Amino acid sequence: MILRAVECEKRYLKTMDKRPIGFFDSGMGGASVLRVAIRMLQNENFIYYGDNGNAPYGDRSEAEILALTSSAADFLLEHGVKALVIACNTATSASINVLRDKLDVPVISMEPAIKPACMCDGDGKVFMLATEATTHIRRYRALLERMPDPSRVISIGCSGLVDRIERGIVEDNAFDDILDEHLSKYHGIKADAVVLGCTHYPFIASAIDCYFEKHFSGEHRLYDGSMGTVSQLNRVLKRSGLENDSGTAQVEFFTSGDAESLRPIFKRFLTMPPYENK
């Protein structure tokens, strides 16, 4: 009886790990993943670090991205995180293997949701929109080659979108010029799926949806990896005995940029409801 009581106490203590979960992105994009985590993991605490001072990562080399991501991970470890989510497709592609070898906490990766997108029915194309860096990094190219029909996927680096979103601009009509620059040559093609391959892009999902509705044929559907990433985080916390079963989610915000001007944008992004496919 005493042994059973001790075992019950140990299980209870294992589910009371109040240490925060670290979220990292090159800027504000990771807030799209964090808002899902806050909804799904309501007892957990979170620390968010945006490397806004060095953003965007999309046009940087793989070596630069690895160095910046490693530095951010060290910052979050110094703040006592129990797990780390690289809430940035570009940073994940460049650094996830190194970070997992280097760090003593679980590291959860992020990748473009091309797998579920490629499973959708239809004979149209899957458009994968991401940063320029993501489309060229080896990890993404290897992921693409594992798809049933890699030729179905059109990978497009959409330089310029992140810069505008970082300024808090998310209106539906505010991105047609940039989207035209990258997508006009594909107008009229049948699109079965559009992958939001950068964590910034869910904030302008409506703008992207409207653009494809106007310029492409087919009944496309939008895909992003936020839910899958948070589901994996939840599994890792449970498997490692790191979950917290009591309390209310608390969020701390840090940035390498101007915190005073960026904090209101961060709070706005956190409270934006996720876009739902029609």
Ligand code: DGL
Given for the second form:
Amino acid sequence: MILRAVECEKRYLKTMDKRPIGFFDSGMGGASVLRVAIRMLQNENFIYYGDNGNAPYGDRSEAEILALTSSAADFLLEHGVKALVIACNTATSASINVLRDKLDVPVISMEPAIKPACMCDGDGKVFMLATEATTHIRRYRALLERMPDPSRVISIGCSGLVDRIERGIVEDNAFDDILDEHLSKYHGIKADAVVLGCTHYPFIASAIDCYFEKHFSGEHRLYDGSMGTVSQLNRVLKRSGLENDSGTAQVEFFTSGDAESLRPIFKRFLTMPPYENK
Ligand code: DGL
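With the form predicted alone in hand, show me what the form predicted in complex with ligand DGL looks like.
Below, the chain from earlier opens the complete complex, with every other chain and molecule after it.
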């Protein structure tokens, strides 16, 4: 009798908010975060919006990025999302405070994973690779200043990588020319950590790893922020009673670009297994 009462109560406590969770990125990058969310939150529905028509954001001004991100957020809210994940470091840096003030759903952000990277042992450097915009925007500079030794971090804007990844290119040796352009002056330095500070980069984690292996000394590890962001999303859903406890993950894809040619790339990225450090 008592058991049955407990069971009833449990059933009553289950939440069933079937509304989707919105995921946003300037293009395909957010799929690296969404693939983690799909694994961790298997009952949730997702709507992904990639602003591929306006990507890359990384070479744009802060004001432009804010305007584009705000209209993307409006698009997702019109589609009835119960929470919004800005799965883009660049868009987060430029817009998160404005979005949180303006929207009445929880907004989950993304930031380069320099916190865990700076906690790693060693006397080598932490290389933080991101878009040009992320490295300059105040939000990232403030995060950097909060690190125990900001001078350990070398922040590098890697223009050019996103354009190539957007075309579905991820092969190991396909990025050496761009990486040389941004990193050759640091060759030979000891690297303890490499932060993938743009959500597009996890798709070329292996290419970046090989590049550092070839040109830098030290036993570097790769860090990316997707797991941290999805764990935060999970906490927010629970805390706000927004979880969907029963159902199967559905993903709907929207883009401001050419959906027909982009959908297959999106699907391939979504099913690529996350890179594991050796
Ligand atoms: N994926 C985005 C990020 O995490 C930026 C890509 C772009 O330049 O549009 O920063």
